[in-house]
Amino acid sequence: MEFLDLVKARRSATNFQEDVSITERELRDIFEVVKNHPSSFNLQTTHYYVATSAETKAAVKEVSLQQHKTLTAAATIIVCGDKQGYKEAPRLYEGMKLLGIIDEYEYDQTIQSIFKLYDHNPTMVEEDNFRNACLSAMLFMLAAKDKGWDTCPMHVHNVDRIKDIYHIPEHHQPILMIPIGKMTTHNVRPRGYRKPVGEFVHFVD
């Protein structure tokens, strides 16, 4: 699908067709695209937890204000940020050093800068986790639509219960929930009002 058509075609699904399944291979194909998303210092701190079983999705519905789409979706996904993700910087940059893309000095300076910014600074860690996760999630939704799947970004309610259901470790912070499936085609609402460019773009010089 052409990019402009893709952007216009993607919309938040109000509900999903029941009994539509998605395979791990189909999800992996989407995530192969998602791995190219931008992130602060290229730290790639976003993690995805995927539930496809009826039992797990039913449990998610119970703690998510009984929102039916979490159950009818082919998969209900939790997007998380890794509070300790910056600590992987030495491993992530090691390959660039070995390939000669950066030298030893640049490697050391980069690692020092990353740890200076994030170490003992949980507010910065959290803020960048949100930025990174939102950039990644938008690419996930576009990649999914390109492969014929519909999505809906949602708030994560009852975070502690969600972490239990998905076996999410303490250092992974739930940020978004994204059900994915095939949108129901009956009673589709017209797209909501979109502000004209002049209302949200401000040229300052």
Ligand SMILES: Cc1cc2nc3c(=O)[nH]c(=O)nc-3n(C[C@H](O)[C@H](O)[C@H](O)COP(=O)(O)O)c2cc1C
Second form
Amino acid sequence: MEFLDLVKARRSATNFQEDVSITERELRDIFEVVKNHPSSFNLQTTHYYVATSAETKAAVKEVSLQQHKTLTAAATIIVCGDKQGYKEAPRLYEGMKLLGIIDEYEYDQTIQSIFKLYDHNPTMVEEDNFRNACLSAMLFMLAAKDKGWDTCPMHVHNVDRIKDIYHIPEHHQPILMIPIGKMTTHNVRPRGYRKPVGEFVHFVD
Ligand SMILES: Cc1cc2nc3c(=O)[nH]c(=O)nc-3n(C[C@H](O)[C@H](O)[C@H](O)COP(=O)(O)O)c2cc1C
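The form predicted together with the named molecule is what I want next, because the block you gave corresponds to the form predicted on its own; please supply it.
Below is the whole assembly, all chains and molecules, this chain first.
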């Protein structure tokens, strides 16, 4: 799909067709695109937890303000940020050093910069995890739409219950919930009001 058509075609699904399932292969194809999202220092701190069974999705609905789409979706996904993610920097940069893309000095400098920014600074870790996750999730929703799937970004309510249901470890912080499926086509509202560019863009010089 052309980029502008794709952007316009993505809508937040009000509800999903109940009889639609999604395979792990189809999800993996979407995540292959998501891999290309930007992240601070390319640390790729975003993790996705995917539930497809009716039992799990029913449990999710119970703790998600009874929003029915969490159950009717083919998969209901939790997007998380890894509080320990920056500690993977040496491993993530090792390959570039071995390939000669960066030298030993650049490698050491980068790792030092990363630890200086994040170590003992949980606020910065959390803020960047949110930035990284939102950029990743947006790409997930566009990639899904490009492959014929609909999504809806949502808050995560009852975070502790959600962590139990998905077996999410302590250091992974839920940031967004995204059900994915085929949206129902009746009762689709026109797209919500959008501010004109002049209301949200500030040309400063
Ligand atoms: C942080 C966040 C939370 C949202 N929570 C919900 C939600 O709980 N239920 C829902 O139906 N839509 C939810 N949405 C979707 C927005 O309502 C939707 O993106 C907005 O109305 C614009 O519509 P569009 O995505 O179709 O362009 C949420 C979006 C964001 C970014």
